[in-house]
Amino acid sequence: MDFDMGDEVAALRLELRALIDEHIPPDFLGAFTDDPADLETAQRFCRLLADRGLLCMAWPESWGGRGASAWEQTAVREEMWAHHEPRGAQYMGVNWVGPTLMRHGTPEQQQLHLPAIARGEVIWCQGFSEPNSGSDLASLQTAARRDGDEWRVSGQKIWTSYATMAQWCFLLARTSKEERKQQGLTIFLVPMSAPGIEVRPIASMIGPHHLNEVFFDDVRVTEADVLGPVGEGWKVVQEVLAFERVGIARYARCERLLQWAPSALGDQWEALPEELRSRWAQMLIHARRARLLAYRVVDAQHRGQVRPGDAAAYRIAVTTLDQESAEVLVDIVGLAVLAGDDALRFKRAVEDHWRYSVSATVASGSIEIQRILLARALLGAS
C-alpha cells in the first residue's frame, strides 16, 4: 500500500499545527495536571475543532462529522499526541465510543450520543479493569441483575481514566453466569451522575484524573441503557479494544521529541556520546516501523477486515517504543546543560514523556497479553 497520505492531508496537518499554535500555550503539556487551567484549555479547543468540523472528521455528515478519510482521521490524531493530546479525553469519545455506537446502538442511544461528542461536550470513562480481572478482563465480577424493566449494578471497577470528570461510563458488567466466562457479559451506558456511584482518585505520579476507583452499589439503569445484545458484551469489547489500541497515536510524541533534541541541545548535541546518538537514531526508526503497523491496522480498518495479531504487533512497538524512547531522551537530558525557553520546555515535555511510559506497557490491554495474541495469531495462520 502506498503510504504517501497526498496533498489534502498535508494542507490538514498544516491547518491543525497552526490552530495548535494560535490556541494552545507552548508549555502544554496535557489536559490532566494539576492546573484546572489546563482541562479548561482542552475543553475550549475541543469546542474549537468541532465547529471546524475536525474533531470527528471520518464520521459520516449525519453524526457531525466531514465523511472525511480514515488517513484524514490519522493524520488529526498523531498531529494531537504530538502536541499532547489538546483533546483530552475527547479522544474517546471520537475513536471508538462513538463508532462502537454507529454500529451497535439503537437509533435513541444514537441521537443522544453522537451529537455530543461530535460538539466536544461531553467526557467518558471506561468501566472494565476491576481490581482481580484486568488483563484477564472476562473474569470480571461487577453485576448487573435484572429488577422488573430495569437492572441493579454492584461491584468495583479501577484505574478508570478520567472518571472523576466524565458524564457517561462504557460500562462492562456480568449479567449471567455461563460456561465460558467470555459469555454472559453485557455493555451499559451509565451516566455518572446516576445515585450509587462512588468515584475515588488514586494518586500517582502521572497525574490527576488518569487513575481511580469507581464503586457502583446498587445503581439503576434502564433497558435503554443497554447497548447491543444482552449476554454478547464481550464480542463489542474485542471490536472496542481493537480501535482503542490503535486509536492513541503514540508514536508521533516519541517522534517529535526526538526530532525536536537536536534544536533543543543546539552545540551540546555534538559534544554527546556516539553510543547515545546511535540509540536517539533507532529510536526514530523504531517510531517510523510503530508508524506502519498502524496504518496497516488502519487500512485494514478501513476496509472492514482487522486481525487482532495486526493490532496486537502495533500495540508492542508502539509500547515498548514509548518506554524505550523516554529512556533515550532522559539519557540525552541528563547529559546537557539545558537553558533558555526552548531547551526547558524540551526538558519538561521529556520528563513528562517518561512518566506516563513508566505505565505505557500495562494501560489499554499489558504487553504480555498482545505477545499471547500475536502469537495466537501467526500460529493459526502456520
Contents of the next structure:
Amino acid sequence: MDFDMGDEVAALRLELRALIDEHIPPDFLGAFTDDPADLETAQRFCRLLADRGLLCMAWPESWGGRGASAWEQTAVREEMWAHHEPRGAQYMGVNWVGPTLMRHGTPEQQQLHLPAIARGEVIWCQGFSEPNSGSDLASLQTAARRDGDEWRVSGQKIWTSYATMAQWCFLLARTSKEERKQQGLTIFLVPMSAPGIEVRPIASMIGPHHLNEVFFDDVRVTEADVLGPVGEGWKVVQEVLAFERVGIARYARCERLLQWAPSALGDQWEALPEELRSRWAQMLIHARRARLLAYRVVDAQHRGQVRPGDAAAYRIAVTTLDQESAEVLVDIVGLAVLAGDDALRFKRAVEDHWRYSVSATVASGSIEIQRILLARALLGAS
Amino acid sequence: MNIDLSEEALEFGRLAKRALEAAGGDELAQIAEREPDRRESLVGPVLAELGAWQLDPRDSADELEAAAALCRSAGYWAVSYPVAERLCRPSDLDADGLVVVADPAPAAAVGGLDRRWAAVTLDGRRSMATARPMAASPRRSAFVVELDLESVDDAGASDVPLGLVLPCWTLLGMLDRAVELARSYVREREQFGQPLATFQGVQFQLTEAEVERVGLEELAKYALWSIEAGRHEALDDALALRLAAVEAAERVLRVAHQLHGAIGFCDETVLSWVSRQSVPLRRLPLGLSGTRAELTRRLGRRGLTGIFG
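Moving on from the form predicted alone, please list the structure of the form predicted in complex with its partner chain.
Below: every chain and molecule of the assembly, starting with the one above.
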C-alpha cells in the first residue's frame, strides 16, 4: 500500500499554495460576498490558473487540459476548497459542465463553450431544483414546448447559486409527459441574457449570491442549445450529480481550520478544557476518515468501477464532518480572546465555515437521499 | 497511491476465512467458552497449518498486510483466540505473543492458554507478562485475565503501533460480520406484513453502521501503511485508528443489536457471540475515553499529519 500521492502532487500543492499566497488576499472567504472585489479576485485568479494550464488540468489535452492524474485532480479540489474556493463559481464549469459537454455536446456546442470555460471567462449556474421539486427532482414542472424550429421555456427554478452573475444556465426542463417522470426531460444550455429570464436573489445565512430564484417567462431557446437527445436529460443529470458528489473536498477545509486552531489561539490553546481538545482530536480523525473515503471513490472511478454505495457513504461522512467540525471550532473560538491578524482571520473563517456548514447535508442531494442510495446498495431494491 | 492490501494478502485472508469456517466457523467461540481447555487446540493448529506463525509482520509490508487480512478473517468468525497478539510477537524476546497494556491494572484476553507473553505500555516499556488464572468463567470474562509484569527494557516504541493496529483489524472483521448479519436479518424478518428492510427507519440505521464500517476500513489501511512506511507518526495513526475503531464498534453493534431485537441477545444468534467477543478488544488496553485522552495528550497542538499538518 502507499497513501503518499507522490512528488508530483506534492509539487503541485506547493505551486497552488504559492499562487494563492501571492494572488489571493489573506482575508478572502470566497468570491460571493458583499464586496465585489472578491468576485474580481476570483475571476483574475481563474485566468491566471488558465494561463498556467492549472484551471482545467483534468481535461484531455485536446481541450486545452493536460490530462492530469486522478490524484492531481484530487489535490486541486482539496487545495481550492481548503482556501475558500478562489476559483469562485468556475469549479462548476470545470468539474462537471465541461466534462458533460465533452461527452454529450455537439461539435458546435463544444467549440462555443469549452474554450470559454478553459480560459476561466464564463460563469455557469445550474437550473435543477424547483419550489416543488427538491429531492424529488424528476417531478419538476418547468416546461419547454416546441415552437416551430425553436423552444419556449416557462417555469421557475430555485436555490440557483451564482445566477446573478452567470452567463449561462445548465437547465433541466420537461419536454413531454411520459409514463415515468424521469422520462421526457431535456437539458438546455440557456444564455442568461435571453429575454424573459428574471433572477431574484434570496437573502440567506450562507451568504449573498449563493441562493436565487430564476423565472423563465416564455424564454426562446434554439435547437442548437439542446444538449443530448430530447427527452433523455435524466441520464445526463445522473452523470452530472455523480461528478458533483465527489466534486467538493469539504474535508480539506475542515482539516485546515482544525489544524490552524492551536496556532491561532497561541498560549490559550492549552487553557482550553481537555474535553474540547479531545473533541478537536476526534474531529481530526473524522476529517482523515472522510478524506480516505473520498480516495476510495476516486480510486474506484479511476479503475473504471462505479460504486454508488461508496460515494453515498463518503457524502454522509463528509457532510456530517462539516457540521460537527464547525460546532467544535465555534466552541473553540468562543472560549478564546482572539486578537491579532492571524487570530482574527481564523475567527472569521470559522464563523464563515459554521454558517456555510448548515447547508452541507442539504445541498447537492440531501443526506437522506444519500442514505436511501446507500441502503439501496446494501439491501438491493427491497 | 495504492490504497488496497496486496492481492496476495487478500488471498491469504480468504484462505484463512475458509480454513476457520471448515474448523468450526461460528462454533469456535461457542466451544471455547464451553470447553476452555480446548481454546488453543481449536484454532492454533489450523492457523499453524496455514503458515500464520511463519508470518513476520515486522519483516516486510507483504507479511504485515497478510497478517492484517488474517486478523480480519479471525474477527469475522469471532474466534476466541489472540491471533493478532500472537502475530505481534517480538523477535528479540522469548515470547509467543505481545499485548499492549495500560496502568493501573494490566490485563489481556489470554486466559487459558499456555503461552509466554510479552507486554508493552503505550510509552514503550516492555515486560514479560505472566497471566493470572481466570477469576471468572469465560462466559463472564471473555478470557480476560490480569497480568503480572516483570520489567525488561524501554525498547518497545516500535512494538506499540503494531500491537494497537492488528487487534483493530480483528475488530474490523467483527464489524464486517455484524453489518452482514444485520443486513441479512432485516431482509428475512417480517413485521407488519413486510420485511424490516422495507422500513426507512431500519434502512437509515443500517446506513449509519455501514458508514462507520467502511470509514474504519480505510483508517485501518492507513494506519497499517503508516507502520509499513516507517513513518514517525505511526503511533499517532495507530491511536487514531484505535479511537475510531472503538467508536465504530459501539455504533455498529448498537445498530446490529437494535435491528435484531431480542433475538440478538440470545445464544442462538451469531450476533450475540460477535458482540461479546468484541468486548476485550474495545476495552483493552484503553477504552473510548482513555484512548481519546491519550491521543489528545500526544497530539498536543500539532494535530494529525494530513494535508495541512
